[in-house]
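Here's a solo chain for you in structure tokens, the form predicted alone.
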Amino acid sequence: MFRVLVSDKIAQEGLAPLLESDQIVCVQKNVNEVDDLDSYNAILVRSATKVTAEVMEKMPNLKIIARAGVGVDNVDLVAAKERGIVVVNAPTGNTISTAEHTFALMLALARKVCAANASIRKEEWNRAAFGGIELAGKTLGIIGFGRIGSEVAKRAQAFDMNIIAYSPSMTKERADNLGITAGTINEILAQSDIITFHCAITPETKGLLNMDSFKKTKPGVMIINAARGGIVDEEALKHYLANGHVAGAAIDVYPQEPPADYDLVKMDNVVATPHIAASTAEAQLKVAVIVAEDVLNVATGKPVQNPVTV
């Protein structure tokens, strides 16, 4: 029998093909409580599960890691390659919740929205202290423009704002097609009201905003991070919203989960929630489901669908 693990908490609905298999057994308990981690050929995580090379060394009969989500930095890539490890990930599955997530930071950081609602729950009636600005006619600024950023912008067009986008592969050809801007990522510095990150987190792109990079940006630029904690460097994004040059920021990703201290997220001019914007039923059985079907795959000796590496 083929034995998988599943470590993090995931809905029955979305192991269905695993439980469902008569080649199959799973196993549902987090992996720091499991004492037989020899017995497993499969891994199965979101994000809590931390699958080191150390945990791998635990798991001599490992043959697949499946990471129930589209970021895989939970999960040493290195150590697996090295054993022959085949990691998977979700890719698709919670595009949609993610961009929507995005879209529900920016409004609340447009609108201040939080802001206003602490407020009356006080019993305080202070229309004045709550004006916001509108979308339309801002320019958004798409650093990392795959499949959530090119939903991000389907979402902001509907909404009139004017788009300039950066990917690597990005060509002219195909922003025009989609009718946004293709541009660097200093010239979304410097044109965009609105900037929010859809890219991985990488040497390239750690602290890709910094102390230096953010004298780059408009005054009174807003910040939108629901990507990867690292990619903005918060003790900058502390400095630059104290002096004002950052109108406010949204984060829902943060460098270290929990975060080391809250001192950002109490900011007034912050809008913060709790690395959410995958979470919502549908996205979760989404990506269930799809990794689920590959654990599956390599159990039967079938190709996988959705390889980090191989």
Given for the second form:
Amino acid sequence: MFRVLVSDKIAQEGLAPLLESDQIVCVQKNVNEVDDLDSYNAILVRSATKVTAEVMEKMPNLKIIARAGVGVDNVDLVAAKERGIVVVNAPTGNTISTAEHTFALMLALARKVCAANASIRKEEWNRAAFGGIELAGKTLGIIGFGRIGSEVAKRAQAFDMNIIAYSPSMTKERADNLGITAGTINEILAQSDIITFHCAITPETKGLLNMDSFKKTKPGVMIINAARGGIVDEEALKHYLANGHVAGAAIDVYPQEPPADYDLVKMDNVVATPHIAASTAEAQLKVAVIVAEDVLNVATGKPVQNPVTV
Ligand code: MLT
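Same protein, different condition: the form predicted alone was shown, now please give the form predicted in complex with ligand MLT.
Once more the chain from above appears, this time first in line as the rest of the complex follows.
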């Protein structure tokens, strides 16, 4: 029997092929609560479970680590590769949900929706306090132009925004075809009214917005990070929010989750959510189906569809 440990909450319907297979035993339990880790051949996770080298040491029969989502920063890829463990993810499953959440955050920021809502719930009627801005005509800087960045751009075009985007593989031709501008990171910082991140966290992107680079942004800029905590340095963000240079920030992701402290998320001009960009019924079903298929592939000796490392 091929034994699968489902360590985070993953959509049940998507796991059906594993739960129904007579070649597979599927156990749903957090990795830290399992005694017989050595009996498992596969582990399925979202972002909460950290699949470290130490965890892999306790799982000598592990063949596949399946990440029901995009980011694999919670998996030690080097340790997996050294042990010949396949790592797969679900690169397409939550694209739309994350792009839509980015827009929820952007509109909430532009129209001060959360603060206005908190105020009216206290039975206040303070129309003067919640003047906002229109998105139409504003320049949206998109850093990271993969699947999610491009879906954000499409939606921004529907809102009549001007788009300037950066990704290492962006070409002028592609940008022209999409009706957007290809820019460098410095051009994006200098020109954007709103900057949104859709890149992975890497040594190049960690602290991309910091005490120095914030100085290159426009006064009144708004910042959105639904990608990964740490791309925007939190101390620097707090500083520039406090002195008014940054008009508002919307944050879904944190360097440490749950956050080490809640000072930033409690600031007046901050809209914050607890890493829920991918948390829709649709996305969670899609990512579960995608990774379940690859676990089944490994269990039945077939090639995987979405390898991160093999
Ligand atoms: C992802 O990397 O797919 C998202 O951050 C969502 C998640 O962590 O599940």
